[in-house]
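Next up is one chain by itself, shown in structure tokens, the form predicted alone.
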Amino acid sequence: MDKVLVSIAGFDPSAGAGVLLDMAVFRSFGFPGAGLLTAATAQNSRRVEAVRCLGGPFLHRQYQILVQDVAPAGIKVGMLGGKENIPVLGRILDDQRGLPIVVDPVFRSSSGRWLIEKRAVPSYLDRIKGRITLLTPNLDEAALISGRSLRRPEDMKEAARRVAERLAAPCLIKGGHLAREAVDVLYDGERCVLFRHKKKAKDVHGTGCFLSSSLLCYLVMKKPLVEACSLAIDLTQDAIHKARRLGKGRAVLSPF
């Protein structure tokens, strides 16, 4: 039986992020994908106009029906869409302990819109603590969780340690938007590993979704964490290089 990977994330009608992009990444690795929708958005390649959280009861019902038929081999969590979904996410993660679980904590859109209530972030972190394999925050998200400003790789190292301790799980901070260089920092609970790459001039939508869903695929393929991070970062950089602008705004990624 095929290993089915599950994305718990929002619906982006432009297909540049969220469940639709995750499904495409899973399929590019040869894995069937299933999606649990947390929220629907009205957005295009330029901005997020509106977000509608689908609510905890509906998210839980989606999950219950899915697992009656399918046994997940791994889970990627993206945009939660609202505080109503936090308790249900906790129950799902409790139910699937032992699986590779990668969380991309999408707190805000690239255009600055909050995608989960800021005051709900501590509750969100408590619900995922000790239940996940890896957290992949960007600089702003890592700064919010760690309580420190991130301007240099040294700042990122300390923040990754703080976040990992806060969540009892490894943390990979994405540093593609550092001012002078592009470097991602992994703290695996024992050491920090830096992944340096070229800064990209392109403004690309969905890189966080692409990276985290690729990482899940490599972890399900039994790659060690450091190797999985390295491979997923390289794959994402290649996808950024090949990204195309389909609308009037940011370029979008294609795993194919």
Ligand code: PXL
Given for the second form:
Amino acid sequence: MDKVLVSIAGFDPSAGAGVLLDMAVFRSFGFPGAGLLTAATAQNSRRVEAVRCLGGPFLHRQYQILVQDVAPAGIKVGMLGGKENIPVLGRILDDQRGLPIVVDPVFRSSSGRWLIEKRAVPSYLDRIKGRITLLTPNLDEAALISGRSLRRPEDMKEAARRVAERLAAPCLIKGGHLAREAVDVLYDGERCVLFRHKKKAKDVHGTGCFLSSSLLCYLVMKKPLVEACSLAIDLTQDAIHKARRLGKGRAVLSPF
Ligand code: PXL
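Having seen the form predicted alone, could you give me the form predicted in complex with the named molecule?
Okay, now the whole complex, with that chain kicking things off.
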């Protein structure tokens, strides 16, 4: 049977992020994908105008109907869209223990809008703790989880350790927005690995979704964690290079 990868994430009409982008990434690897929608957004390339959470019962229904039919081979979690979805996400992760599960903790859009209530973050972290393969926070998310401000790779190493401890899972912090250099830091439970790359010159939307969904593909392909991170980071850099501006704001990625 084909391996179906499942994205639990939001709807971005531009397909530049969320379930639509994740499906495109999964398919570019040759995996069929299925999306469970947490929330819909009204947004364009400049800003997120509104977020409507679809609610826990409906998310759970989507999940039940899907798994009556197909067995997920891996799960990616992106924007949750509201605290109502936290208990259901926990139940899904409990139900799918042992699968590769990559969580991108999308707390805010890059235009600054909160995509989950800030006060719900601790209960979100509690609910996913010990149930995931990898967490991929950006600098802001890692700062919020670890309680440290992150300016240099040294800060990122310490934060990656703290976040990994908090979640009982490896953590890859994306440092594309550091002041001087772009470096991502993985803490795999034993050691830190740094991945240095060029700072992106373009303003691109959806890079976090792209990275986490391609990471899931590599993990399902049984690549070891460090290699999966390295491959997914390179692929994302290449996609950023090829990103196109469709509107007046940020460019979108297309995994073709
Ligand atoms: O890039 C974060 C993100 C993820 N998923 C969806 C989004 C956004 C940001 O706008 O809309 C659906």
